[in-house]
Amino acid sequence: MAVTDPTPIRGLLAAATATLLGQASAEDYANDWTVNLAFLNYYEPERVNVRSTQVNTSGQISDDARIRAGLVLDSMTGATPSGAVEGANVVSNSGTSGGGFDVDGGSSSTSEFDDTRLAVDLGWEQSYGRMVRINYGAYASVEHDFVALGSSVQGDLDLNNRNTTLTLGLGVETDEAGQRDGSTPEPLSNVDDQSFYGQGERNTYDALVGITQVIDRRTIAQIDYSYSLSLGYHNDPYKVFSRADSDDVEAERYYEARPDSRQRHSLFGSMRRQRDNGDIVGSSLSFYGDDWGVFGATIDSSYRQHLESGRGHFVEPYGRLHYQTAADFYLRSLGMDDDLPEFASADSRLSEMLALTLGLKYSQPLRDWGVLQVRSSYYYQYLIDAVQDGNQAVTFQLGFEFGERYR
């Protein structure tokens, strides 16, 4: 087929799919397909660099069915905090790339890594009448040292002349984690002992209930509650903590140990309102808590200003403020005379922290083609009682969505 053939390949795909399903109106569905391409660069100065390529497509294949598919390829390089203080010992360990590293002196609190992640996401939305929709989903994510497989089902029920939607969702995920050779270190073992087990496994079960309510013709609100239970291996196989004196002179280094179960609760509420001039104001508030002692609160806010009449041309500044407490077993380091606790981790992600994100999103329609979107954000993280004081990151994303609906 010549590249100038006016029949789009996505139209042929929709027609073929509809034929298989015994539908006669394939041409009607061909116009509903969209494809979204996005390129993202995440950069932490002197630490982590992530380059991500994402492809997503979705479309109607019958009067009551819609499918979607997504592909993500990430390339990750840099150095991440190991949990250790800046010790004077020469330390040999296995880096997150699995290639290993040797650290001498002042740079021992971080470990270099490089990895690649491939993720696939598939979904099917089926309508049963006008009021009920069921979304079925499945995904897989593969790295050199981590594999996740999951599935989900979510039902939406419209009530009150479709001004109210009730949502119920369930999900399950199974993970395999370890260092690149498949091994996991013995929890609380001395790094010098090099004592390892086999690969770690974990199962996670998720549930969500929610309600979305149209308040008036310009305002919509949403409240969700979610519960998650994970059982199995929760350690990060690369994270360690130090036994050190008050001057951070390291004497020994141990692998971390976390509980083998975790229950999480989260409550999310949001509201969006369209102003008379078409601009949209949005805000959300969420709370998180788990049985590890971590409690978090996050507030988001955004303002979408339309730059001219027409769909898709806008600029949207947004901000997010997040605070969380430390896990019960989090420690910066272990004292020289302290006994080893039952659980211990110096992972800064489990420390008390305050984080701020400021960003800007811009969307520009492209005549007869689609929409071009650019998003950039700055992230600042302040860590309390951690080896590192905090972190900064800059994210830049370029996206392009096209489909028959834009022609």
The other form holds:
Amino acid sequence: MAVTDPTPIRGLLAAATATLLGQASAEDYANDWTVNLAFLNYYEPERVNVRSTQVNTSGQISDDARIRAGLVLDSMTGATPSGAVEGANVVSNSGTSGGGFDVDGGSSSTSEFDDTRLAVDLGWEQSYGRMVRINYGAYASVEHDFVALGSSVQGDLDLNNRNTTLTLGLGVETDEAGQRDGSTPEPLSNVDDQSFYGQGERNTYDALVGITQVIDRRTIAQIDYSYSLSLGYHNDPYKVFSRADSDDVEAERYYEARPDSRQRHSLFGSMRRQRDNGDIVGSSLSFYGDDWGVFGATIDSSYRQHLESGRGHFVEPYGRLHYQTAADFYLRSLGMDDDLPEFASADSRLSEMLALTLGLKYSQPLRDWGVLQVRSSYYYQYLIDAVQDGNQAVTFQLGFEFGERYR
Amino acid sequence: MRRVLWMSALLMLLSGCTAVQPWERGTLAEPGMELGGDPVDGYVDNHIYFSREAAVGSGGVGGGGCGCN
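Form predicted alone done; form predicted together with the partner chain now:
First the chain shown before, then all remaining chains and molecules of the complex.
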């Protein structure tokens, strides 16, 4: 395919001919590469601000192999809830998840933090014959107080004249977590005691089986079941909970304690249909359950309205509704006469909650160059029996994708 | 035996609901019809929900973990 060919139809015909004749050249593969740049601002008023820059690229390197690579750089600042009540007696103040340590930060129930995350993701998709594809993946994510290394392999088998695809995936991840100095507090210890251990380690094993089915010429659907087992350190080393009276006056403050294993199950169904006018309706429904007693249900939907046919000019409103129950060991605070339980966490992410997302995406093709996409959303969490009643966030995302295929 | 019957019934159901030939897949192959949606959007959203909720849905293996949960 001529790189500088100004007539798209000639390029498409040449590519189609080359594919039919099985004569794709190295130049064709080079033309297949795309690069995607994205900038994200995630903002929780008076709490967290995350600025993220992402670069992703992918392309065909041979008749039967495709590779991809991604890089993410996150810059995180702000304050998040520590788990302590809003009472006036500040015993001490820890840092927060994913961040540094600042005893002067925030109110009694929040902690300031400041951290950077660098993540790298590599993938290789290899076809074996016409019906089997295997995706090999590896990733690493590094923060000041957290390191994750993982790999995955996922196989797809096409059946039924390629109308049905069976998927089997396996993944493993190993994490190291601690406070900024690499230490982890003794679970259930009084914060005043300052009793610490070394870094916490955790291994996670994932498995997934799925089926994707072409329903008709305009509709495709998918159902996945996934299972995850994680073993090791599950605490958030910055999270605490309070012993407090009925007026929320804090008497003591303890570091949280979670079980050292977690089994998660989730069932995920998704469908996409193109209407007669070309608009695309997408929806998904998922159910989640784990042995910490958390049950969740999530519904997600989007509607892509094309502003002109083809070429990626569209607006797409989308929404999501999520509900989850609280973990068995979740507590808002401990009563003055209560014994310390075996496990306890006041992390609001483990509380019962209802969360709503409303968003809009706009995609504008850039002539002979690529596509520009703008995406913004509002997220609200209604937290039940938590120190803070709710949490809200606004996201703004700007993305560019370019490559020879847009020429 | 029951398992074989179930599998046979499932395959019959799947082959019965589709008569879409390779040359009829133009619509299904269009951008926007990928079931996972835009990969960058999916990555961003999953990361946000993973860091703010405990019951995270599925759709793949391997997390790209962070210390945010």
